[in-house]
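The chain that follows stands alone, in the form predicted on its own, written as structure tokens.
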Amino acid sequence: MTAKVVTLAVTGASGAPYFIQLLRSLLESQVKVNLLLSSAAKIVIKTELDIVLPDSEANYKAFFLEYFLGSDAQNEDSQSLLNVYSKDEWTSPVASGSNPSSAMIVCPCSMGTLSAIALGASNNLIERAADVMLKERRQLILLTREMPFSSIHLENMLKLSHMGVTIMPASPGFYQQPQSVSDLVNFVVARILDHLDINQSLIPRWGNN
């Protein structure tokens, strides 16, 4: 059976904690991740989490593996789990339909990125990777972050939904009686993992005592 490969793209919308918990969960589940970060995403990550990324993108892989896996970061198996690509790295596997990921999630997804995906703009690697998922009819999930939505936002989301894209607003539930921000983040990430068909224990399932 082919191993699951997920493309995780991060834009400049608010919601960096969702990205961090999702990447942690994917790596801990031994899912291979192709990571794409926009320039604005790096600013949001610093603003919301006080995480300062290395100056060079060449060091992002080592940084994230160390951040999440600690002493296991240097293991050969760990090294194979994560690849990081810059916004104009057009030779990366995610840029071609001949080597698509099993699924792609944009987490969080700005309305600008959503609009570009809906229009097929492909002006950067995030937009191109999403376009590949659409044309290859692969799973694409957009964790949208905006409030309120304009008519333009809603029209773009409806257009993408008709194409088979899963539009997943970052809307945590409260029936689990969350006790912390982490509980709210885990609720949303757990729903993403469910849609990716990846086992998760972040939250109990409804009806399970």
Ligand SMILES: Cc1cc2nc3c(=O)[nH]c(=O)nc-3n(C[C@H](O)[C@H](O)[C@H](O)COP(=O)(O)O)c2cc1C
Contents of the next structure:
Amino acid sequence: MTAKVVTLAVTGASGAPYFIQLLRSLLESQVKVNLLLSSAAKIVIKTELDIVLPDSEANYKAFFLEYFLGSDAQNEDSQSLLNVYSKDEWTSPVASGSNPSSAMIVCPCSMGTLSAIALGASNNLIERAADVMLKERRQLILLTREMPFSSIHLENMLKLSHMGVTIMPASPGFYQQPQSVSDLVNFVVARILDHLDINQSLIPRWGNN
Ligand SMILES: Cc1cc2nc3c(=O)[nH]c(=O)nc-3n(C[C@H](O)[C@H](O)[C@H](O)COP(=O)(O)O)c2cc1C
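Let me have the form predicted in complex with the ligand next, following on from the form predicted on its own.
Starting with the chain above, the whole complex follows.
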């Protein structure tokens, strides 16, 4: 069976902790990740987390592998787990329907990127990769975040939902009585992993207590 490859796009909506926990979970599950970050995403990550990204995107792969896997980062297996592509890297696998990922998640998804995907703009690699998933009818998940939503946002989400896209608003439930921000983040990431069909033990399942 072909290994699962997930494209994880990060855009400039609030919610960098969701991205960090999702990438950690994917790498720990040995899922191959194609990582794409928008310019605004880098600003939000810096604003919301005590993470200082390298100046050059060329160093992102080494940085994230070291951040999540520590001394295992140099292993050949670890090195093959993650690829990071810049916004105009049109020669990357995610840019073509001939080499699509098993699934793509935009986490978090800004209203700007939501709109571009709904229009089929394909003006940067994130928008193009999402467009590829749509045309190839592959799994696409958008972790949308804004408050409140305008009619434009809602119409864009409805349009994409009708096309088979899973719209997951970043809205954790409270019925597990979360004790920390981490519990809230894990609630959302667990639901994403469930949809990606990746085993997770971040939160207990309802009804299994
Ligand atoms: C700290 C911060 C938080 C933001 N939060 C949101 C948000 O929750 N939702 C949203 O749609 N845009 C948010 N924005 C605005 C987007 O980053 C902006 O519209 C940007 O153009 C999105 O570009 P991108 O989709 O290429 O990442 C935020 C910006 C900053 C700096």
